[in-house]
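The data below hold one chain only, encoded as structure tokens and taken in the form predicted on its own.
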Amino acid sequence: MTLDDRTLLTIAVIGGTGKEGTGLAMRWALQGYRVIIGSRDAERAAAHAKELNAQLGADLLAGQANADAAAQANIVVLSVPYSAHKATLESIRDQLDGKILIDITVPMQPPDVRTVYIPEGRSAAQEAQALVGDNVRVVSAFQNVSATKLKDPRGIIDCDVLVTGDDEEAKSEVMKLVEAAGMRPIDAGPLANAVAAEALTPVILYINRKYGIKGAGIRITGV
């Protein structure tokens, strides 16, 4: 099997009942990928998948408990609040062995979500890599994409996605998924650079409020 074959590739979106995870799951499902929504509650995941299938007009998504979803996937996407980041990773760590993990988590300390917060491990993605071990290829992406834009699975998203990671092959596969979701991927270097991408999100949230807008994003010029 090659990861280019969408019909054979399964993506598990852990935290797929949240806004960002929901939007990405729908977009990938519409592009022919097999997508499983993961939640701590299997019944909640199944009910959410059913709702989304009704919205899409086709039976494209399934819902399962986090560990079961991760076990079946080739690529696992972690879309949870930072407060649940460590615990969620610990609950699926055994199911991640040998796989690509896309971490879209942004470290924040509510209620002050518009001020940059740098965690002890420098970035959520680096903390994830340290927790899951070297046999899991962690790639950081999608932190700067507005959930407001993602919620329309067929809508146009006019922004770039910074992709960081230490494994070039894994990064390349994630960049394909960025394109499949309707955005332009930008290779932003090693996983250590995830600290910059994650830190941009509170800045964007501040800009949204300051200028009374929704869904600000980033665009890399000259590429």
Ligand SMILES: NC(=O)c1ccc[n+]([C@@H]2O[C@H](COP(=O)([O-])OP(=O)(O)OC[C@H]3O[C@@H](n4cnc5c(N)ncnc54)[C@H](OP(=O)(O)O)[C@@H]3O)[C@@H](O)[C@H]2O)c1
Contents of the next structure:
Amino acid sequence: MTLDDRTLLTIAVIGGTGKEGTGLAMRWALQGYRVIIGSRDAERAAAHAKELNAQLGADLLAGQANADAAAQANIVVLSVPYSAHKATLESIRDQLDGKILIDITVPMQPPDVRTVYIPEGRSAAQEAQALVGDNVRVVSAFQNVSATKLKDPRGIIDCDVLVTGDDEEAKSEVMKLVEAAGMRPIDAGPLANAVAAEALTPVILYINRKYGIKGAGIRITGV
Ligand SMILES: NC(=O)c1ccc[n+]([C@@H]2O[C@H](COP(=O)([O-])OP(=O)(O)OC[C@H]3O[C@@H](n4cnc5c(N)ncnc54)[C@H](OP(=O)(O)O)[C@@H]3O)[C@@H](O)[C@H]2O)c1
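Could I have the structure of this protein in the form predicted in complex with the ligand, to go alongside the form predicted on its own above?
Complete assembly follows, chain above in first position.
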């Protein structure tokens, strides 16, 4: 599936009421994509979409319960904490068949979020793929982009986004979404490489604290 007309593309952001999902959702909505905020609570989703529309000054986003949002989308973005990763995927698995799933999760074991944690399945993205099955094309991206940078939907973001996945077409669709959100996508290989992107985030959080900054990002040089 190649959808060049972004108006035909619907993106559901599962957990879009949260910090990272909010920023991504607003950016895609501003670029003409149809975006649905997903939440465990349909009312919370609708209220959040209303707030974002007020902030953007246009009626661009809708809000629905996670499974309903996923059912309507061509591309589903999973934006919940790692502790909710498995349960959330199970709750929308039936709605993901044949679709692209973008997993942005960073596996963490709070309270120590500044030390790399490798989960049992090697990466959250690979755990997602195992859980949803081969009929869902899982692509991993956005782990190294701070929500503080995404907050201003029209602000410039100085960073690259590593994109990994086993389906080249799906990866290329997601790379378009990275660009639409205002960042440079870097094809970082198969989904097995997602472990590296996921593991970089605790390192970045350490760097933020060590150097007293907010929202450090990564740049691949020489590309
Ligand atoms: N924040 C960042 O700077 C950042 C950067 C890169 C990647 N990420 C990754 O992006 C994902 C989302 O991060 P975030 O900071 O946006 O998270 P968040 O704000 O803490 O949570 C996002 C949403 O997940 C849902 N949620 C929270 N706890 C849940 C639970 N126990 N069970 C089911 N759903 C739950 C909530 O939505 P409802 O209550 O509406 O269902 C919440 O609004 C994480 O995996 C994180 O590692 C975050």
